[in-house]
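What follows is a single chain, given as structure tokens, in the form predicted on its own.
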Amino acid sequence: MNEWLDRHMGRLFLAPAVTLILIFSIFPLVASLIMAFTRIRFSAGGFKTRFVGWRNFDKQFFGSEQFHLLGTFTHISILGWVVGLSATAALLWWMWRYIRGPFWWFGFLGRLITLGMALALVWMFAATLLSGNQFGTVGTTLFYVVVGCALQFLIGTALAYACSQSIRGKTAFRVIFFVPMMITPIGIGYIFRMMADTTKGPFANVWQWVGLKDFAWATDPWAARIFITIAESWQWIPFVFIMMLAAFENVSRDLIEAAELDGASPWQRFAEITWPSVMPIAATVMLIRAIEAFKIVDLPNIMTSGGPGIATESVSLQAYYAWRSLDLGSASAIAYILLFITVVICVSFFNLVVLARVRKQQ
């Protein structure tokens, strides 16, 4: 018995973790995939299921829910055509350059998927945002990802770099900058919803002083998106701050001091030594934040309930609303669409930015 335990001790220790992963990750993933291809109708005493194939996906891309997911495609403006054709030409040239270089079938297949996703998103925005049409939850989610992550990275990195220098009170600043991560998203949503109230909020006098007394931000699509982005940035800047602070503090001080003795300016020291040293960590931080930003659901739900209309509704929130209305098939299909978009964009970013940088350094 003791010999058997010694031989299988590794498997026995791993068994609880593997079991939990199977129960809480693998099984829901497979179950939701099955539901994405079925139509579930609840009735007294149970429910009925019927296999419908790709209809749940077809409804989102080409059917009655197309406007909800992708936006309204009525016409493409001249600006949309110019931007769309220019971006298409640039993407095709990028693909042609890869084909003419060292060719690898697996790499070609991955770039082909990236090309298809990029072209779809370019023409989606050309037909909606650049043509005066309403874009759907995919466009709104990408707005949160691109604008929100960029804002969080710039502010978080700047604060981290400042706190990595020899300044008075930097320990206190580190604690203060980290506080927002200790607040729940629900609390942050209600805090910013209250602060943005131009009539009864704590900053009502300030809003009135700048001439926004009668401005209802929740009824303006872009104002609502911007307020949600600011709230999310306030929540996640501490994450970028603490990661980049660790990266800055691990930069070799000997190299910095040697460059300073050689007469290099602060900007030269940052551009030539500090930034190349922290670039891999910065790319990883952006990748992690992008993955989390694609799943944003709490702040739009709390602050605007996805409104006005669907202007601030993310893909995750759309799936949640579908699930709440007991349309489990559509909710699962939307979730898998988001999964596909997230995987393609994040894997493309990792391969084309992170790995490309590592290869250059080697």
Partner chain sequence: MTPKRSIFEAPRIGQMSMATKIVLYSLLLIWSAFVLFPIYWLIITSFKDAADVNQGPFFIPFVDYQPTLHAWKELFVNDYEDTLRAYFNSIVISLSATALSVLIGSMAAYALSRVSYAPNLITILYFIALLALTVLAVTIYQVDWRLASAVAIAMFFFLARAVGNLYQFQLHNGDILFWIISQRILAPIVVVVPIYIMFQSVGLLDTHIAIIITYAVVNMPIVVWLMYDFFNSIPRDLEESAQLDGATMIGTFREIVLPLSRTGLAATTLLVMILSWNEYLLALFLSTSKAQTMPILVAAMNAGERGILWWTMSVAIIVMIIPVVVLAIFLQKYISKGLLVGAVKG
Given for the second form:
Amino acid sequence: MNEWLDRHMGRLFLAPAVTLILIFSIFPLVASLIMAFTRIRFSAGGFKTRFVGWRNFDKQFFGSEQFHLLGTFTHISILGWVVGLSATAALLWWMWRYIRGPFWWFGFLGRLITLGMALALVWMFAATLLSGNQFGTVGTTLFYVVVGCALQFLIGTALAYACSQSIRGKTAFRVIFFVPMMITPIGIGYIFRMMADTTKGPFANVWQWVGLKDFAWATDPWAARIFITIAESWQWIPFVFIMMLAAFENVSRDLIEAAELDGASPWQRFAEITWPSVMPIAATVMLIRAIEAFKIVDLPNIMTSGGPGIATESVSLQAYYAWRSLDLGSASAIAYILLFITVVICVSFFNLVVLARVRKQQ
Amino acid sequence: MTPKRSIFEAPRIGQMSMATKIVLYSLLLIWSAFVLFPIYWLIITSFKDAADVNQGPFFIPFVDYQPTLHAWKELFVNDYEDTLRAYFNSIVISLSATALSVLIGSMAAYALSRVSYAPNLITILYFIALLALTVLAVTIYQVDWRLASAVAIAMFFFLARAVGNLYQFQLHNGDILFWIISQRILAPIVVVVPIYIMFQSVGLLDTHIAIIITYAVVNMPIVVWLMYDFFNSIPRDLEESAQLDGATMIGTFREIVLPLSRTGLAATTLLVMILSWNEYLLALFLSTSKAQTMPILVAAMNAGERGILWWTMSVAIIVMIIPVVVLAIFLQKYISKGLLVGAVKG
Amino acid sequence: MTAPIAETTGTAKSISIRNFNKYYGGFHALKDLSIEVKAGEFLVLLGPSGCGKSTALRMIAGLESISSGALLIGDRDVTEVLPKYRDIAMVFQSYALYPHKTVAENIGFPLKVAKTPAAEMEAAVRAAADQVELGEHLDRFPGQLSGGQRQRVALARAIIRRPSVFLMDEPLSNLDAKLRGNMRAELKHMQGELGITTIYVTHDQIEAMTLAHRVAIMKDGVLQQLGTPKEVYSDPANLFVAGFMGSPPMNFVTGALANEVFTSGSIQFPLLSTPNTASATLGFRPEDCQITAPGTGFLDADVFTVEMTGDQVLVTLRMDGTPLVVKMPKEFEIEAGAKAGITLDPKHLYVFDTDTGARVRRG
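Having seen the form predicted on its own, can you show the form predicted together with its partner chain?
The complete assembly is shown below, putting the previous chain first.
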């Protein structure tokens, strides 16, 4: 008995995890894909499903929900054309450069998908944001991901670098900076609503002084988006902070001292030695943050319920609202669109940034 | 001889220049204020009543306004049933989900770091195809789900080997690891609807067990990822010598590996615990009343007709934060060490 | 055996270390270290780990502040000067190669931060790389090089700037034995050729003996002896130096000295012209003595093990529990367990005061 156990221990150790993931991750993933192509109607004692082909996706991309997911397309402004065309040219040039190098069909295919996604997103922004039109949940989600992650990364890294120097009260700063990560996102949503209250919040006098007393930030699309981004950053900067702090403290003292002896100034030491050493970790931290940021749902739901209009609605939230109105087919289709965008962007980033570096140095 | 110096250059060996110090400390202090002020505001708001909040911002208790326990009473005396039930639910669910996730996840991570696996890609694709067909048959063609899964399982076991022999395309431990970790990329929204239907059809909706299992699975990739790196950093000689001394794999795991990975386990546990404790979206789907957790309770306070009752809301948020802070204080020495072993090495 | 100090090229400078002290909190890590290093000299700081030799080196580099004392490079007082203005280059034990930079970028880094024009820099990098025979690997990353090659990159990075001082912190200790021998020879050759004043830290006495013009032996933050390799070997100032130099180390027999007679357990023999010492230690080197028939030497012992090393035979004997090692020619044969006598020329006998460690009779 014991011997049998020992011989099969390898499988027995792995089996529970794999089984659970198969049941609660792979099965739902497959089921969700199928649901995205069906129309589900709840009736007494169960539900009826009907296969509808691409109709759920069609509605999101080209039909009645286009404004919601992608934004309103009417015309493309001159600015839109300029930015769109120059970005397209840059992307095509990047592709051309790859094709002229050593060819590998897998790499080519991957880059082709990356290129397609990048072009689609560029033109979506050119036709909405840059042409004075409302953009949809995909645009909003990307705003949270790009602006939020950039903000978190800049501040988190700066704090970590400051904390990695020999300063007094290091432990105290570390503990303080870690605090926001322990607060539930729901709580953060409410705390920031209090902070932002222009009449009863702590900064009411400040708002009054700058003449914004009657300004309700939740009714202005950009103010609302920015507030959500600030709240999200407040929550996640600690994560970037602790990871980057460990990375900075892990940079070999010898390297820094060698550079010091070689005559490098403090700025050169950071730019030439410290930063390149932590770059792989920084890229990984960014990737983890981006993956999580794509899922954003609780803050917009709590702070603005996606409003004003759909201005702060993320793709996840849109899918949740679709589910709440019992449109399971659309909910699944939207979720799959989100999954596709996330996977393409994250895998591209991983391959073109993280792995490219690792490959070069080994 | 002496070149021009920047103001950030150290005046003496082992010292920082005044300019560097000013920049550093002001950055750190400003951020501390930015972190602490909202929390301070949260705490003082919990001791205010309606009038104190509505009549404009008051900053300092006893000076600006008279603190009261009004809000605390409301939540813990008047509505104690709701509050305590949600609190109890949250504790049971996050503790069990964390235990389950860490146990199963670290077992898998250990196996992946020590045993070589070579699953066949074709067999896996065959499995997924069968799964898709089964779901298709059940949802669209209304085949009874028991019948469909029985047929699928039978087909898998009878034909798996034959299909697998068609092409040999072996995967390795790294692929399995990547597969498990990549599950984290799935937004909960993608999988939650089928999970919802699944639990509904077996009558487990709005129960602890449903939320526990879901949380455990959602957090498992993190456990596997962190623990895999941690186990890899433990020298193998120790286990090999234990095995030569006659210990079984489970014995080695329990006697040698687990005690050595306390740091990693503590940090992972803390992280998973925080994530489960704060989780919102999945709980929103899977619980309606009985199994309602704290985040749902807090979020629901928004819906009142009198607008948001900031004071009770603050109390609710504070009581949600307290256990995490206590836990973090207990495990704090492990956090930076344990969490980062894998991450830092890349 | 030691090459004379090379003709200085003009860039080489003398270093004077004057009363160096280092405190870490209450811990006194370095006590009153004073050494005058001549221009172009190769000085080795030798000692067991924790003796303060690395601290001293880092103080010279400017990586640690000097608690009290002064440091002069050439005629210039650099005690308070930041490392980068000291005109020194250092090779670290870990080599401290920048993993994200190619070999060429690593070697060229000191010139890059000094804003040297690109063409000039490229030429200098090539010259330095050729000097350490790395010319073909300029585009590789440190991760792709072997241990010996990394060592060469570190050396090239140190020489490219033509500094007035080289500092080396155990640079060979990460190499395997064979490579270490080769690199040692190259290092010595290169230092002789460039004529740059070098301070080298090691715990390996062979390295110290072979490389140094002069060796400074340290223990517990205190300088024990400063002298040429020959001096510290054949004329050790105290018990510690005598025991630290040489492999296998010097044999010691403890006893007492009274009226020019040394007594240890059952043995007694005369030692002319030595002062009385209540507790004395007698020392003699394995290569200075021979094995004879029992009763014919100055002491008798039991043969414990016999080790054949190829070019010689090492015989370990025991006398009242005290191990004694004798180096014999490779033809020598004896059985373990036999009784044997040890004989030597009295001029090779060293006598130390056991309590103070001081030498009481010169050899």
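All figures in this text were calculated on a predicted structure; none of them were measured in a lab. Positions refer to the first chain, counted from 1. Definition used throughout: the rigid core is the maximal C-alpha set that superposes within 1.5 Å between two forms.
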Aligned on the rigid core, do the two forms place the Cα of Gly263 2 Å or more apart, comparing between these two forms? yes
Superpose the two forms on their rigid core, then report whether the C-alpha of Val347 is displaced by 2 angstroms or more between these two forms. no
Per-residue Cα shift, Leu14, between these two forms [Å; core superposed]: 2.4
